[in-house]
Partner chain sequence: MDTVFGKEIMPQVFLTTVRTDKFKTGSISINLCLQLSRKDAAKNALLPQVLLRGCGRYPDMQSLSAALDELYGARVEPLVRKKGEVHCIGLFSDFVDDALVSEGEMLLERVTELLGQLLLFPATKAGLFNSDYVKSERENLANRIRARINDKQQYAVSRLKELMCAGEPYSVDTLGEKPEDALKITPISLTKHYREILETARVEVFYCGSAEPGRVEIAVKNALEALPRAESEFIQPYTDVKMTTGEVRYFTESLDVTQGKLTVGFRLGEIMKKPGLASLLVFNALYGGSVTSKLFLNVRERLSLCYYASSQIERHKAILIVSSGIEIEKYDQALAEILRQLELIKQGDVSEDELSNARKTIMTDLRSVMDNQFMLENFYLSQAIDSLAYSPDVLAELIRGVSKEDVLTVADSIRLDSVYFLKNAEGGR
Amino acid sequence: MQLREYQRIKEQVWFDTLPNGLSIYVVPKKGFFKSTAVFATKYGGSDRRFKLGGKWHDTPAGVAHFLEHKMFDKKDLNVMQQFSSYGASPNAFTSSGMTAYHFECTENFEENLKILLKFVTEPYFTEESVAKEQGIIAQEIRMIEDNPQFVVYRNLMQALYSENPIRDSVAGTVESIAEITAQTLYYCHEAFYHPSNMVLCVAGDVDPERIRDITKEILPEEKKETAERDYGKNESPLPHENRKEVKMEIGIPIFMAGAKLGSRLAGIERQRQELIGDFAMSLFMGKSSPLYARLYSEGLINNTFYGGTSFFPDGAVAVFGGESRDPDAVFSAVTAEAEKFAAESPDRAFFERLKKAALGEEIRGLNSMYGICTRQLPGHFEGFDPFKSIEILDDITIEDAISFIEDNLKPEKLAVSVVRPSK
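That one chain, whose sequence was just given, in the form predicted together with the partner chain:
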């Protein structure tokens, strides 16, 4: 395995790619009791249309998430109990761009790793068990739809995009998941759950070589082609709709506004784009910005206010939002301030201080085993090295930040989503 050392943050990463195409990242962490392994596939809620065996397939919304649930079901064993008998707590998540399975344990790491690799790569679905899961997931979908944070985000994505699958919930709808059959699941598993479309990330007090050996022993040897995906036509830089507003039973209004980033970059450029974006947003509207202080003292925002970027397949947005008694007033204040941002350039000392703060934030993320693993995932799938963020951050200039705000927070580019109390 290849060793990469990062002096600034005092971390090491062992890296390898197996002949079957699987990439492995191991971050040794001495002194921690807990080890974490995350086994992920580049297949998420947005991967609905893909080409397999020379033919295009369209799948209903929610398959990736449904598949995640069903992977835990096996013919004659209970995966949860298997993990638990080795003291591990397993879990999984599905986002728009990936599905990840993980566990944490404080002992029997190797046994747990074997269980993880096996259960994720060996599908077992029946019509009965799919029907039963439809009931469980329908409940989960209802619960998500009761969550105002989810609603405000989904509505913003529906306002911004006309076709990109980010418009739909990763979990799908009660109707869309009703279309799923055992056959659909086998299909999608075959298309996306093979080593060359997957990555294994481990952090903890572990032996990197052993991890590679176990992985080789358990996973299939052959390398397969990865399915081509289609996320719909190129979107206009402008929003599809300017505004969405709904009512729910909540205490005070919440809102989220955002704009599509001009071009969604890839690889190291994407990493840079995200770092600049997040940095620019905190320079412009973060906790220590004049704008934040003013809106806060006027009682227009509270400490739920945030601003940042969000990346997903074939798209990326700059967003801001939170709770507010008057979302429209916040929105107008932000756009007015954005127009003046370049002219009244933020001062140098503030910029340098924020750099220090951003450095602290990067370092803080290295305390969590799970955090270390999950930050490797987008890096791996999109071809950048998340542990190099600090160096990239060093090179960001005040001009980078100013043009990010100028280019993206223009009134005509922004859409806003509001959830108001029903009474």
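Basically, rigid core = biggest C-alpha set you can superpose within 1.5 Å across the two forms. Just so it is clear, the model here is predicted, and its values are computed rather than measured. Numbering follows the first chain given and starts at 1. What changes on going to the form predicted on its own:
Relative to the superposed core, K55 undergoes a Cα shift smaller than 2 Å between the two forms. When two forms of a protein are overlaid on their rigid core, residues whose CA moves 2 Å or more are considered shifted, and K30 is one of them between the two forms.
And the form predicted on its own, for comparison with the form predicted together with the partner chain?
The following holds one chain only.
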């Protein structure tokens, strides 16, 4: 295995790519009590149309999430009980761009790693078990659709985008999951759950060479074709719709506003854009900012107000929102302040304090084994090194932050989603 050393943060990363295409990253943390492994595939809720074997395939919304649920079902064993017998706590998640399976443990790490690698790569589905899961996930979807936070986000994505699959829930709809069959799951597992489309990330008091050897023993040796994805036609930089508003059983209106962040970037440029975006939004409207203090004192926002960026396959957005009795007044105040941001220029001492806080946050994250692993996933899939975030943060200037706000928080670029009380 090869070694990367980061002297400033005193970290090491061992990495290797096996002949079957699987990439492995191991971050040794000597003396730490807990160890974590994350086994992930570059297959998420947005990967609904793909080309494999020279043929395009369309799948229903929600297959990736459905597949995540069904991977824990096996014919003759209980995966959760297996992990439990070795003292591990397993779980999984599906996002728009990936599905990840993981566990944490304080002992029996190698035994738990073998369970993880086997159950994720050995599917077992029947039509009966799929029908049963459809009922379970349908209930989950109905609960999600009754959540105003989900509704305000989904409506914003539908206002911003005309075709991108980020418009739809990762879980799909009750109607879309009804189309899923055992054969659908087997085909999508075959297409995306192979080593050359996957990554294994480990952090803890572990032996990197031993992890590589176990992985080589368990996973198939052949390297397979990686599917080509289609996320729809190129979208306008302007919103598809300017506003979406609905009513629900809530006590106070909630809103979310957002803008598309231009063309999709990859590698270090993608990493830099995300870091600049989050930092700029914090500088402009974070809880320590003058704008936040003014809006709060005027009673227009409360402590639910937030701002940041969100990245997904073939797109990214800058968003802000929260609870407010007058969402339109907040929107007007934010866009008006954005126009003045460059001319008035934020206080440089405040800028430096905020940068130190961001650097500290990055360093504190290195104490979480799970955090280390999950930060590595988008880094691998998008082609950047998450351990270089501190260097990029160092280089961010106040002019970078000002340009981000000026470019992206213009009224014509923003869409607004509002959920108001039904009574």
